[in-house]
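The chain below stands alone and is given in structure tokens; this is the form predicted alone.
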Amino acid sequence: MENRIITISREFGSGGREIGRMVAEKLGIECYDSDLIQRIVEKSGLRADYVKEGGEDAAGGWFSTFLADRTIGKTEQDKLWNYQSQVISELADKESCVIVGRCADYILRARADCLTVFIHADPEKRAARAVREYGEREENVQKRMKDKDKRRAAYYQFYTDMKWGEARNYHVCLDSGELGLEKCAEIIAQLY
């Protein structure tokens, strides 16, 4: 039987990572998030800090735009994308699991048994959560949220040619600010 996969994309501060962990716990399967970084590092030999930051940053600037047609060859960012895609595909082939972020919804789009989820919330609720849970400073939290989401959206657009967070790109979109993290996890687990 083919493994069943849940991918969770999320806005910064929406609790998507925690929801992914809760879903995995409810279903008795693994949740891959930050440990994906270590797996990509092991496969690629790239530095952990580069993998962590580069996995959400689109190539930027005129030079990267120039290279985007890949006529000169693959960029380091492209190589990271390929390693990331390999690791995510290998995990999906190996076991049923939850995968948070890193464009897993796109990478696994051809799999028949993959539920793609996007978690979002009102900016004020996300900001309050980021301050409370992540230790963000109140005076900088709105800028941090905007920057983080902008980077995620640009990266997603660059590598998938799709719009990050657009409902039609996911099977389910849930508002964690209204529903709460636990209810979101329950809904996702029931859909599994």
Contents of the next structure:
Protein chains: 2
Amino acid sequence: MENRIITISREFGSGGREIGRMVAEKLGIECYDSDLIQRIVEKSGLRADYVKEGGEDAAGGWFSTFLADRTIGKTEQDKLWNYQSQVISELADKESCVIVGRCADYILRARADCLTVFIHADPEKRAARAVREYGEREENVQKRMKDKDKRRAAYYQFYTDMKWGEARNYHVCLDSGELGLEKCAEIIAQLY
Amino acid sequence: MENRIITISREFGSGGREIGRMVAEKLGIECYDSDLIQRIVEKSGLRADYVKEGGEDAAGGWFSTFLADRTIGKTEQDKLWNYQSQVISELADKESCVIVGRCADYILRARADCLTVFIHADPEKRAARAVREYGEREENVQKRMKDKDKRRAAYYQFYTDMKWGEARNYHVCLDSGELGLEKCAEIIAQLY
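The structure above corresponds to the form predicted alone; please give the structure of the form predicted together with another copy of the chain next.
To see the whole picture, the full complex is given below, headed by that same chain.
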């Protein structure tokens, strides 16, 4: 049987990662999120913190890399993108699984057996969740969240040439704040 | 019991209207789409063809009305928008139902009991469907479709100040081309 993949893109604090885990558990398949980082580190030889930060949540240099003159060669981030694409493609070749983040939807776009999901929620609900679940400080959490989403959106747009969070780029988009994580996981598992 | 409303926004040819009917049938409630036009005509005294064309699919003058100088008063289209808002709000007050198109999601946004849905599909699948189901001519169907979507998007953005087809504006967005109409209807009915 062909491997079937579910990719989950998500706004910060929307619970997309947790939904991914719930879906994987329901279906008895693996869910890859932060595990991806370790695999990319092993493949690329790049530093773990660079891989972590240089990806979609890049805290430093993410914007300068977009502006870099590519006629003189690939940036470090471009190399990271290539390793990331390889790791995600290899996972998809190896087994059915859920992959959270890292533009997996775009990387696997040519595969017919891929269900692409986007999870979002109201900023207030996301902020409350980020404080509760990820231990984010309450002051300015909305500002930090906005910043994270901005980075993810810029990263996605730069490497995929598509708009992050636009409904037509995904098979299913769900408001986890309104529907609840469990209901979202149920629907995704059902569509698999 | 409070009335519960499902609003369906859709790309041209995505089958959103048919999905609306299927959902309504499953739930034993009414589905309003072209019936809205008749109600708005009755309420407003405007001509039926104007109501039909002056709405989101406006064929003539839609753009000029956006550019019109509103300091000298409301345009005909603004009046139409007001009547349309009234008709939709009254329906929502009267009964649980499915409402297709006409920015009902925005008009009813303050209601907690409203499930907002956006249906989209790959342009090729939509074109094939438009030819098959609506008897659209095959020549240039993609061009006409693009034009229709552009009008809907402009209309939506003008009156709601939100971006049409952006995932975060809806509780659920579904790709009917990939998932199939029946599956979409099932999910929506299940979330109700």
